[in-house]
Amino acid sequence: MAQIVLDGVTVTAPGDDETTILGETSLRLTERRIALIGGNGSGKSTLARLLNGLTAPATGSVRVDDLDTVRDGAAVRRRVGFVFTDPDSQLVMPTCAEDVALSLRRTRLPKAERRERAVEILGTYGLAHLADVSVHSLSGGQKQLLAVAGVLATDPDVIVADEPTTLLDLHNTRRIADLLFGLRQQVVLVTHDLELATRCDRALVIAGGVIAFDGDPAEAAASYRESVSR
């Protein structure tokens, strides 16, 4: 597993030094499955975005093993893949095969070979028959599955998934969750779904930009339920 270390990290709103989004945070994340739980605006997505450099800290540092997310941003993003809540934010090419092939551009394979490899990857996730279908015609579940496939095509060591099941029905929630929990990669899962959180090895509850609980997922879920019932 990767060693993800946050050392004295804070995040402030862009252009406003007075508004703190994430208070001073120091963490060492080494478990295989880690859940981030919290209400809307709590800071959990900000914490997730720190892990692959989508958000830069105002103070402190974030490291993935020996890579700094600011200094070594491109290398970090090769190691840490990010799955967004809304796949429409992630799918940018006209067809499924083209979208996965775009993820493979770093391989420098010839275009025909990238296409062939993209179709193989789609087949791994049961999407090969949709290779030449417009991404805009897919169902919500298919779009999220395609988004995950595109991230996994680059074979990162860590997957950060920011509420990947929020827009899905129960069937597709289970499908995406089972896929993520079955991966060899380390997974950091931002979720409102406490059932999914309890499948992790460790859970953090974020409230008001600070870590309110860090530990056993079942205890974290109970702590979060208690906090929202007050």
The other form holds:
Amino acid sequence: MAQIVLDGVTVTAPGDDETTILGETSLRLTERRIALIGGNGSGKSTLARLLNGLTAPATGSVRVDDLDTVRDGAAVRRRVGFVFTDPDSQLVMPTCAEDVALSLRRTRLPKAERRERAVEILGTYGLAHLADVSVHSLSGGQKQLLAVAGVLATDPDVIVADEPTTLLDLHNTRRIADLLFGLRQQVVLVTHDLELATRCDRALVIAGGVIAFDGDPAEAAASYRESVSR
Amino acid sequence: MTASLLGMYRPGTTVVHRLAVGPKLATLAAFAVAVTLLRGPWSALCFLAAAVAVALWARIGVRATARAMRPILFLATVFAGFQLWRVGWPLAVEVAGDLLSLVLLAVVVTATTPTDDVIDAITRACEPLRRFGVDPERVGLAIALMMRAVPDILDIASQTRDAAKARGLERDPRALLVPLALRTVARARATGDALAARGIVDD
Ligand SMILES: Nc1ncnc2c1ncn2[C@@H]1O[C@H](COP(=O)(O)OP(=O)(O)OP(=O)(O)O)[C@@H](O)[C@H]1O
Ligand SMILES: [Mg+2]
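Having seen the form predicted on its own, could you give me the form predicted together with its partner chain?
Below is the whole assembly, all chains and molecules, this chain first.
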């Protein structure tokens, strides 16, 4: 598993360094499956985005296998894939095969092979029949599956997923969750689904920009539930 | 759902599909110049006929094309109506004909060319600009993204119109324009984030 190390990290609001949105946090994330839970606006996405340098820390450092997310941003992003809540913002090409092929551009494969490889990857996720179909015409579940396929296409070591199932129905939630839990990669999963969180090896509860609990997922879920009912 | 054809590749085997990307884009550019330079209703009608002929030749589907053209058809009618009232029918025909033929040919080109090929062609064409600090790969990607953004923005516009209608605000331009602008910017930022996360705009 990758070594993700946060060392004295704080995050402030962009354009306003007086407002802290993540208080000083030091963490070492090495488990295979890690859940981040907490209420709306608690700072889950902020923490998730730190892990591949989409958000830069105001103080401290974030390192993935000793690569600094700010200094070695490109190398970190090759290692850490990110799945967003809304696949519409992640899918950028008109057809499914083209979108996966776009991920493969940085592999420097020749174009014909890129397309072949893209169709092959779609096949792995049961999407081969949609290769030349418009991304616009997919269902929400298919879109999210395609988004995950596009991220996995470049074979990263870590997948950070920010509420990947929030927009999905029960069936597709299960499909995406089973896919994520079945990966060889390390997975950091932001979720409001406590059932999913308890399938992880470790869970962090975030409240008001600080880590309120860190440890066993069942206990984490209980502590989060209790904090809500208080 | 507004399934615009702009930015939507539909595989096929017609001559138009098989034409190399470079000549195809060059033809589109030449057509655009000719349409803008040649005045008068008759040339506009000729251009429109030519664009329709190419669309039929490329077999991109009458119904899908009509659907993709609907917003432009609406715009063309508004412009033509205005010219008819202010100037007269020749200018009205010219304006509508020019607009429709240009957009139609652009639709045909994007529908018959894989986006990847468009990116590569533009990247190659911009290669000489590298020495002025331009990153050709980035320019190619930016243009492909602009093509892809068109159906997205139309989608957002129709959702915004529905939301305004639901609140009884459909006559208030602020209820349409402000959310449309904010959501378009938010979508652009999210796409930028996603590209960065996928390592596509790095190095
Ligand atoms: N660009 C920004 N400018 C100012 N404040 C921001 C910005 N982005 C986030 N915040 C603030 O930081 C806090 C944490 O936001 P974050 O998106 O990390 O929350 P979250 O836990 O992911 O919430 P949700 O469950 O709604 O996704 C929020 O209070 C939010 O208002
Ligand atoms: Mg969030």
